[in-house]
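Single chain ahead, by itself, as structure tokens, in the form predicted on its own.
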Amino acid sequence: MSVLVFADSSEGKFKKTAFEVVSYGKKVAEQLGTNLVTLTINGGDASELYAYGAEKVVEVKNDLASFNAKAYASIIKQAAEAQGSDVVVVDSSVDGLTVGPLVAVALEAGYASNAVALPSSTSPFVVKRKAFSNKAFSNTEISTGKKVIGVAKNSYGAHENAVSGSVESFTATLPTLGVKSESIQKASGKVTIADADIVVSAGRGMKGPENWGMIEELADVLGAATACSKPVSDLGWRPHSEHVGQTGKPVASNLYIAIGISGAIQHLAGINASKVKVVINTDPEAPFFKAADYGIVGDAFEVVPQLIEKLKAFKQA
């Protein structure tokens, strides 16, 4: 038996959640006193993955153009009969998502997706995962033999535990796909939503998209990735892919700066996972003024121009 863990990477390079979900899987297989293995599909350099615990890593290469549900279940499904694996750990990224039931059906096994903390009981077998849009905790209990966790970003983090790893190539056998990607389109240049440690986020507050310019400077000083409340992208002031809530993106960072934004039930779901909240708007009332750690009652107009100009002098010394 080995616990089997899928690096997700894009471009040839391991995206955040990577070196989150090899650190959950480390310690799940040292609860269950066993070995862990690390997957990686067209992923970076493996020896990045050693020093949060990949001993062994198992690289498959082929000619997937870009990500594709059907086909990395099917990899994952294969590699985790080949190495013995009962546990399976992916993340909970929109793509983890998909990806977690299509291998958990494969596999005749149970599944717990938007896991936080690892296994409080390995017999039985008891995770604690968000529930109800991430107002709550639900300790799941997977009674079959063999279990698929979902990480959710940000819960567990990235923990280096250095190790002396190894690679071995391994062949999968693709299944015949019934949708294929074209071609895709991304920002580049760009922070983005889904690895971004700080988002900075404006909605109707902000009267038009010629005003975002102080939003995407705020944004440089922080390093951070912009990202907007669903009327805005539904207006066409900012592209779809920056719209975050319940109904876009879901966000788990570690700061989320909301400008402008009431806070609508179903914009405080989708960003609820994220550690600290800071809200700036000029209604006392706003909704998200609940929700948030920190709150600034001003005009984004004044107040934003501000704090970029004391972020810049804070940097400079």
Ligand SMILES: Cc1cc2nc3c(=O)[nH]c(=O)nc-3n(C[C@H](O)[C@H](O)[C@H](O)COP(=O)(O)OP(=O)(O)OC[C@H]3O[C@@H](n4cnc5c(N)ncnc54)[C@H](O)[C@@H]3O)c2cc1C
The other form holds:
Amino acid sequence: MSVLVFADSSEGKFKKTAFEVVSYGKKVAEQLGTNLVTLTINGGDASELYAYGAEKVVEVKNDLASFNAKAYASIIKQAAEAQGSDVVVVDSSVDGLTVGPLVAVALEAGYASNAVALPSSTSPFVVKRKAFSNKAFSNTEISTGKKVIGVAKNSYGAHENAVSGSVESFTATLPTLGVKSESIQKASGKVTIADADIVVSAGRGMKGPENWGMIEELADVLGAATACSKPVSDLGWRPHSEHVGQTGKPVASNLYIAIGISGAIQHLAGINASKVKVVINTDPEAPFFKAADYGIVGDAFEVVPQLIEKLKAFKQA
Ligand SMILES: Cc1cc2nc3c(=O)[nH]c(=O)nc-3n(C[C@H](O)[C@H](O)[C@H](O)COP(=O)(O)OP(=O)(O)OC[C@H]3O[C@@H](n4cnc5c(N)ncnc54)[C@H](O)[C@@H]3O)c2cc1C
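I have the form predicted on its own already, so could you send the form predicted in complex with the ligand?
After this comes the whole thing, all chains and molecules, with the earlier chain placed first.
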């Protein structure tokens, strides 16, 4: 018996969630008194994973150019069987939420997505998960012999725990793929919302698309991704790829700056996994202030240029 963690990567680099799931899997293995095996698929330098406790890394190298849910699920299943793993840990990103259920079906395992904490008990096996767009928690028992856990981003954190690891290569048989990405055109060359540490987001309070220059400049100064509320993308002021919220992309950044966004429940549902929220709004009664860690009651057209100036001066100093 072992715990198998899938450390996801993109273009040969581990995603931030890879370090978080390795940290999580290491502790679950300790709870179960067993060892941790970390699976990578066309991933990065395994020594980056050793720093988080991945003593045994199993590497799959093949010609898959990008994520493919069917192929990845099959590889994870084969690795879990080869390593005798009864517990499989993945992340709960969009890709993780696609691959996790497929792995669970293939292994006839119970699946708990969006886990926010280590299992509170391993017998019975109980995992705390977020539910109802982060408005509630569910303590979920997985009663099957095999278990798949999807860890919610930024919920457990990446914890350094250096070990001297080793790498083993693993050859998995690929299933016949129904679909295959021929090429990928990214929305922009900038930081993507999913991977961003900092997100600068703006809403209808910006009045029009011509005013986004300062939002982009603030994002540039901070090395942040830009995002927006739903009406802004519906109006065509910004691309749909920037729409965040319940019906848009989820954001779990370390810092989320919301400018001229009221803080409707559907917007908050997508961003409340972010750690620190800063709100800039003219209306002191805007609901977003209740969810904010820091708030500035003020006009974005006055506050944002000053913020950019101060940040530039701070960076130069
Ligand atoms: C089923 C459903 C799903 C939805 N999904 C989403 C979703 O995924 N994401 C999402 O965002 N919305 C979603 N919505 C829409 C949501 O309910 C809100 O209507 C929307 O979030 C409001 O966008 P906003 O805050 O940009 O605009 P507004 O509500 O118009 O708010 C603009 C804010 O800007 C402030 N403001 C105005 N001028 C300035 C200024 N000069 N400086 C600073 N602040 C200023 C105002 O005080 C106000 O608070 C959904 C709605 C439904 C019904």
